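Next comes just one chain, in structure tokens: the form predicted alone.
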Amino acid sequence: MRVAVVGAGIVGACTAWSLVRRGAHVTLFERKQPMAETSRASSKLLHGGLRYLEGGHLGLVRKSLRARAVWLEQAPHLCEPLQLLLPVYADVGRSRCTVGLGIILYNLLARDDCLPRGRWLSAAKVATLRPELRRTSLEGAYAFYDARMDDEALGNYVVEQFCAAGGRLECDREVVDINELSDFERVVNATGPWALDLRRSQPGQPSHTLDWVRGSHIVIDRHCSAALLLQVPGEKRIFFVLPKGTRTLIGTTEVRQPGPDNPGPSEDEIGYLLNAHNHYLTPIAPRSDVAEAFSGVRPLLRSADNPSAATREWAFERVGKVLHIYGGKWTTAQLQGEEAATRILQ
């Protein structure tokens, strides 16, 4: 079967790789270069989504943890385990009991992998691991594991595997109408934030609505001795402080916007991330310390008024010979691609 996959972000690449492994003749179309958009603008983590447990998304967390293990096994040269500290303060954020229950559940859901289990560390131990961390009201921290990766390199690894298996990649080839692909027996729309644009070239209303949510990050010019997961002061949102070479990566924001095109991080977002960082860590990082800022537009399924509460699950719509993909997340892209491949070959 001749199949066209439109969009060489991580979901499109994983779908194309799954299809070619099943014997399909696959062409992967990309309007720029693979991983040129949202897929290279992540927090550089392969994670189960500890925070999703609070919303009751146990199935998504379990899938994410399983997917994380697959990535670590497949590409250990591009991803590796990372210990994160989740500090607990008496005067801000969730209680030790609440966080501890989440860690216990995370451990249970990840019981089949080989990463160390989450555990409690005293305030004194936390201070040795991250001496810059504010100690006032610090009770201690939970240490738990996820994985870090180079999103662009890992995504291109998938594209390389696809090509090595016999797939064909066409870059700098924008598809704006499904009718351009009339020679193919099946078509997959994996254009991420632009999925609805391509869907409009077919009749009828889409079965799903997308939420375009911009996630911005900053990189500051200082060393990060230990990765942190922290709660934004005055909010329920969390943010990451992560090592990025000799620098520190801080993110992310969640700003709803009216369309899929990426305007880049706003000054408000940069200030928001700096303020969150400076609440917990010393010395204070001024605006001049920001060496880099980037953002990606996530195509989330519209499922909540607050984008922070929107599901990271995915959905499909079949219209004739075309399968449209909506939503998803980086970590679970291989699972999503496998399911897309199964559906389009039916």
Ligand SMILES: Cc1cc2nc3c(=O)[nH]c(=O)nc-3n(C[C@H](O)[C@H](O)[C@H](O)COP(=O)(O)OP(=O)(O)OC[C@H]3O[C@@H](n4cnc5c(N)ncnc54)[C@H](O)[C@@H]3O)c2cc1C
Second form
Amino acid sequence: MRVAVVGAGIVGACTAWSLVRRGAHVTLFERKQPMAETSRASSKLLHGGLRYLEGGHLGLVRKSLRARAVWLEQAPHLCEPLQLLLPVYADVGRSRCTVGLGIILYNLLARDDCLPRGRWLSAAKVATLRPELRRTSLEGAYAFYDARMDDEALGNYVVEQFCAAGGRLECDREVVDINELSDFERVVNATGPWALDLRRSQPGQPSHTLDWVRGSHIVIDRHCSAALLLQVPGEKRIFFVLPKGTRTLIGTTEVRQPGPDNPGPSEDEIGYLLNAHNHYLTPIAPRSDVAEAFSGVRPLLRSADNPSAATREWAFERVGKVLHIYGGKWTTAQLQGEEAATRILQ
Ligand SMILES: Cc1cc2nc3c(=O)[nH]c(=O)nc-3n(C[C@H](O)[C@H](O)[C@H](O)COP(=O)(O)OP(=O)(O)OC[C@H]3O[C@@H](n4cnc5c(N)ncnc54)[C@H](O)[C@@H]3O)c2cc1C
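Could I have the structure of this protein in the form predicted together with this ligand, to go alongside the form predicted alone above?
Starting with the chain above, the whole complex follows.
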């Protein structure tokens, strides 16, 4: 079967790879270069998503933890386990009991993989691992494991596997209208944030609406000795402080926007991330310490008023010979791609 996949982000790349492994003749169309958009602007975590437990998304967390294990086994040269500390303060954030319950559940859901289980560390131990962390009211921290990756390199690895298995990649090729692909027996629309644009070239209303939620990161020129998951002061949201080579990556924001195009990080978002960082870590990082800032637009399924609570699940819509893909996250893209391949070949 001749199949066209449009969009070489991680979801399109995984779908194309899965299809070619099943014997389809696949061309992957990308209007820029692979991983040019959201898929290279992530927090670089292959994670179950501890915070999704609070919303009751146990099925998604379980799937994501399994997907994390697959990446670690498949591409150990491009991803590795990462210990994160989740500090507990008496004066801000969730209580030790709440976080502890989450960690127990996370341990249970990850029971089949080989990463160390989450555990409690005393405030003194935390201070040795992260001396720059504010100690006033610090009760201790939970240490737990996820994985980190180079999103661009790991995504390009998937594209290389696809090409090595006989797939064809066409870069700098925008598909403006599905009808341009009439030579193909099946088409997959994997254009992430732009999925509804391509859907418009077919009749009827789309079955799903997207929520475009921009997320920004900043990089400061400072060594990060231990990864942290912290609660934004005055909010329920969490943010990450992560090692990025010899520097520190801080993210992310969640800014709902009216469309898919990425305007880049705003000064407000940069200030927000710096303030959150400076609440917990010394010395204070001034604006001039920001060496880099970048953003990406999450193609989320519209499911909640608060974008933080929006599901990271995905959905499909079949219209004639075309399968449209909506939503998802990086970690679970292989599962999403396998499911898309099964559906389009039916
Ligand atoms: C700030 C932020 C942090 C995140 N952190 C994480 C994380 O740590 N872990 C995690 O699991 N997930 C994370 N995510 C989610 C994850 O990054 C996204 O779910 C995923 O990258 C979306 O991939 P995609 O392939 O759907 O979209 P994209 O990567 O945007 O790919 C779509 C591709 O389609 C192409 N395209 C669009 N229109 C056309 C057209 N008409 N013709 C041809 N090509 C076209 C685009 O150029 C693009 O390359 C994060 C997201 C954001 C924004």
